[in-house]
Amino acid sequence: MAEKRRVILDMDPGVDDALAIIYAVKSGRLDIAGITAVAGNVEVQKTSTNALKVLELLDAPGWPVAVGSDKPLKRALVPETWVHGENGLGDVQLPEPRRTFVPQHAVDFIIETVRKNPGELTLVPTGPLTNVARAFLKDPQLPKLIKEIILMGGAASTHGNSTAVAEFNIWADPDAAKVVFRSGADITMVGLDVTMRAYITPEDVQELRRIRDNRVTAFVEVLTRQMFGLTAKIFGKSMVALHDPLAVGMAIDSSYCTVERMPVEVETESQLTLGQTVCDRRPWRDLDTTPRPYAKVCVAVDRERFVEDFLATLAHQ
């Protein structure tokens, strides 16, 4: 059996973050060192509490959950409540958690955990990159000690979802994203080019409930209900894009997506293109010898195989 990848999940739960937690925990194929919460979809007090609530729903072991940054590095927080509801979970109510957070700030938790496991930890950020950037700014050697960063964010060749060109996680804290992409860490960018193609439908959820009728699948059903209604209005098709679960999926099995290594810069100045991930996809890009930050950018996804695994994992007893 292959050795489990040791990960820290840095998240802003969030409907799809909640699905990512369920997928990560139920897969049994990741060694989860902890979950760090950041402000993004909603305020950090809510995102961190949501992480605890979902873990308790799963009867998960006592993985540490650390509360992190409550605002972007330089900008105001702009929550996405119109997508994720006022509480971040589509306004689905879960019991208040019995567990409490670790006393460390998420930034310090990331630094300490990476330093105790040099070269072994993969960070899986599925929210704004504020916690990760602050950790790198506080400990400049940290990027060299991380095995890999697999982040959900950005768009290489498609439109954004917060602006015409910017994906939410990057747009929410573009200054932090610039720090991370320029850090020298080994980065895989799981952006909208692939996550918008990796989606589930109401029929998928109905089949999931038929196969496994329990409190987790019941939660998934009500969690996705509002999103199905929203996407039907926007796209004319009910679907929930598995943005954050696909980043987790890439930590489980990197063959789900085809990647291309290319320069990636983050726009932080322009009001028109703020938060855009400028990905150089020119075939002759490597002729430019100017030092530029490179990342492995996901450009295609095996949707059928990934969604099949995601649903089978959630259906597992």
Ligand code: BDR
Given for the second form:
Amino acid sequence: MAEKRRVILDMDPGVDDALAIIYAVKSGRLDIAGITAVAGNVEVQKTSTNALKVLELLDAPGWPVAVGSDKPLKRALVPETWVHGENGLGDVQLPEPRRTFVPQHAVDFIIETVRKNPGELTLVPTGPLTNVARAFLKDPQLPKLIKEIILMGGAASTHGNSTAVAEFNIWADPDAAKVVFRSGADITMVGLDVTMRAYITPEDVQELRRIRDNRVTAFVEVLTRQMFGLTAKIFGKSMVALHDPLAVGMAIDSSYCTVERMPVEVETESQLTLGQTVCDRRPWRDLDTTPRPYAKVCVAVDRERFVEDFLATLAHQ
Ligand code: BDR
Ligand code: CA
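Could you output the structure for the form predicted in complex with this ligand, given that the previous block was the form predicted alone?
Full complex below, order starting with the chain above.
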């Protein structure tokens, strides 16, 4: 059997972050070193507590959860409560966690864990990149010591979701995203180009409930309810895009998406295009030899195979 990839999930749970935790834990195909929480969808006190709550729902053994940055590097936090509810979990109430956080700050947890596993650790950020950027600024050697970063964020050839051109995780802290994309780390960008195509419907959730009636699938049913309602209003179609689970999916099996290597820069100045991931998709882009930060950008997804694995994993006993 292939060796499990060792990962840190850096996230802002978040409805789809919660789905990503469930998928990561239940898959059994990742070696999870810990979860580091960041402010994003809601405040960091809530995102970190949500991570603990979801782990307890899963009866997951004591994976460390570290509380991280409470605001973006240079800007104010603009939570997405209209998408994720006031508490970040679609306003579903889970029992208060019995466990508590590790005493370290998430930034130090990332630095220490990477340094203990040089060349081995993959970061899977599915929130604003504040914790990761702060770790890189504090320890400039870190990008070279990381195996890979597989992040949910950005948009290459499609529109944004926070603004016309910017995706939420990048838009929420563009300065941090700029640091990360320019860090020299090996980055896979799992952006809206693919995550909007990897979605589940209310019928998928009903089928999941039919196959496996337990507290995890019952939670998934109520967790997704608000978002199905919201997307029905906005898009005229009830769907939950599996943004963050697809980043986890790429950590499990990188063949779910087709990637293209291209320069990616983050806009941090313009009011109009703040947070845009400017991806050079020109076929002749490599003729431009000025040094530019490259990333592997996901341009296509095998939706059927990924969603099937996601649902089958959630249906495990
Ligand atoms: C990203 O933003 C948040 O709303 C989601 O959790 C996901 O990480 C999608 O743009
Ligand atoms: Ca997220």
